[in-house]
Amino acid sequence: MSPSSAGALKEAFDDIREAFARIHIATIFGWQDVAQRYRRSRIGAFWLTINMGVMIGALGVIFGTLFRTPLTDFLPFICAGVIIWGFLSTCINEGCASFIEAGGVILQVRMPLFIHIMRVLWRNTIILGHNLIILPVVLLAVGKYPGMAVFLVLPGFLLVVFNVGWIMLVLAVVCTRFRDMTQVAQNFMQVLFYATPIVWMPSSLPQSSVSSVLELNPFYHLISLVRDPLLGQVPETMDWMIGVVLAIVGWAFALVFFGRYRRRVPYWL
């Protein structure tokens, strides 16, 4: 490893370590973000839950009819998929602008930059908790029970957060320097939504065309790590392997990249 890369790694590690030492700041900011967004509203963040529930119901009926899939199977599938995708995509989209939105704080207060990534992650985790209320209602309505596999949700979710974290960190730096990249990332996530089995089930398409698409789509494997346990299924070994490898390779790149350009972020704001 070259001296410059070693120095970049050390600077990135120092920033992230200091951010975890001040994790209470990120959690406070996250709670305030959610509270301010729904201030003076009687039911607060549960408006998101209502909107999500209506969308899941509409998508379930429409796409279930198009693909001729029984609602007892399709509705829980699309419910878990949409909720998890909402968390994942919102974290990435908002992560692009995390440094830009916190520009005033970054320019006035000395604190680790990774706190602003943790802030976005935490507020979206809160919203995810609200939206997950929908899933037990859907499972009860269709008469399904996840069983013991549901305990795999936590390690799967932590692996998803671990992967989303490095993606957000890289995009936050890139989008601070090149503001147009925010729109590029958002458009990419919209296209990826339809390329990932969220509103369609892999079993509803020809197996020959599905297998190649799914194997090359890392977001499918990440979503499966959480969706499968919620639906009473154990994620495949390939899902775990890709999640772990993606996290290791991604964070190795993100740490060097972040450490190298971290000091330039205030000048780009």
The other form holds:
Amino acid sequence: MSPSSAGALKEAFDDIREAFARIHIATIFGWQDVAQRYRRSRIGAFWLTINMGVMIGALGVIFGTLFRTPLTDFLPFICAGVIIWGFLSTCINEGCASFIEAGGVILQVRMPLFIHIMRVLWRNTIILGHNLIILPVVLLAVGKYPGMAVFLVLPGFLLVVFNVGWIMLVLAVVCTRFRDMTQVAQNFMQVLFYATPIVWMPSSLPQSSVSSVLELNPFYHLISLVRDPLLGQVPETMDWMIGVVLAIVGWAFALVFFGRYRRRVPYWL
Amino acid sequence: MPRIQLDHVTVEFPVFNAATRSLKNRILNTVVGASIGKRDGHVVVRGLDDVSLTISDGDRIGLVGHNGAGKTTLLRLLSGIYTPTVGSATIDGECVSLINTTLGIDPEATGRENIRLRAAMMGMTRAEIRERSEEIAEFSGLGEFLDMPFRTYSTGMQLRLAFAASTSISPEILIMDEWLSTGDEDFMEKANTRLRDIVSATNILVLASHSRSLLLENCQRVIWLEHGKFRMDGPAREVADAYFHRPEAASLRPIGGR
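Since we've got the form predicted on its own here, give me the form predicted together with its partner chain too.
Now the complete complex, all chains and molecules, led by this one.
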């Protein structure tokens, strides 16, 4: 019994509205996921930050030398890029398994399914907060000051979260039904890491058709929405437009899709 | 007013194996053009088969039936977790299931933190969690252990905490699978009183059990499920007599009983 499109929309809306009404469940458990890392280790989630810091340092030196880019420009660029990419890709990868992991809860407590997505989002936002402390250290080391444009990071990040949200919701449903999709999504994100300017700068591309292909990569625009302000630049109008259009189209699709299959999710667990 | 209405409900499960859980196989099958019967390769199991049921305010319903008869499916349907594949289910009222009382508990977290986690899992609001935490802590009787990690507790203490946090509610519809185990002896009496209070305060009770005395004590109506259908639905004593005295039950009855 699949509901009609209008019925599906209403069902999806109801689920998400109810999830926001009970958002404390998502924040309590999302926080708990991070707190777990602190219990047996004094620095807890900062281990992830240390890992990321080491990776940024290594990638910065290797690719900076490879592309002959001055480290004072390249290091902040790769630092901001890797941090925000870390958030984006972990959200999407963990989003795939969010219903599967919450299976025990879903089969026992009637609770909006979107809560489980919000929990993953919240957990990764807290971890992002940890990782973000690498950036001022790097900026200080190379002697850069981002200026007032840094405040644009808030609307930029919000737009990224909006987009990540619908992607997670769709993938969570698909991956619950088809378990091999989790691997497919992870591979896809791995490829995207190299296909998106994160460890290389758009300026190192040969001027030609290649850079116009880059414009087609939505993740490039999403990353820029957060990375540019962090580096003291104002994101291009194109980035904002793509971000907004992607969010609208994505959510329209996600709501219909989620509404249609929401009832099936418990049966697939 | 809390009310449950099932109208010709059928619940069917797809049973997936590794092959049918795979999108790759699904696409390959479609491309290769496997026979239609096999394309949707998974087996479908009928958990409930055309059942209708009305439960009104004040009803105390017992569920019997042997394993695989559809009890869990029916409990999940009544909790609003499963939606019928065919037919309609209306569940009016706030519903709480006391089936797994340790759901949400994090063994590494302290007792106090776990009270909060468990209370959130039970569907309490932030304000309710704040209000009840102290009462739950006190009821558990764990004292200074509350600030120790849950994993360091003895089994009895773990049960106490889970029980205290899970029963600090007054739902309109209460769903239970057997009576909750209440841990060590000095706690048992206190716990049973509390559980009895909740059961009598709730508007609707649905209790699945293999214990005749438990059913007769708490329910006025019992439903006997068999192969996803209602074999019998009537006054508790009548159905319990029929169910527990059926020929095949004699060999299954626990020695000594309860």
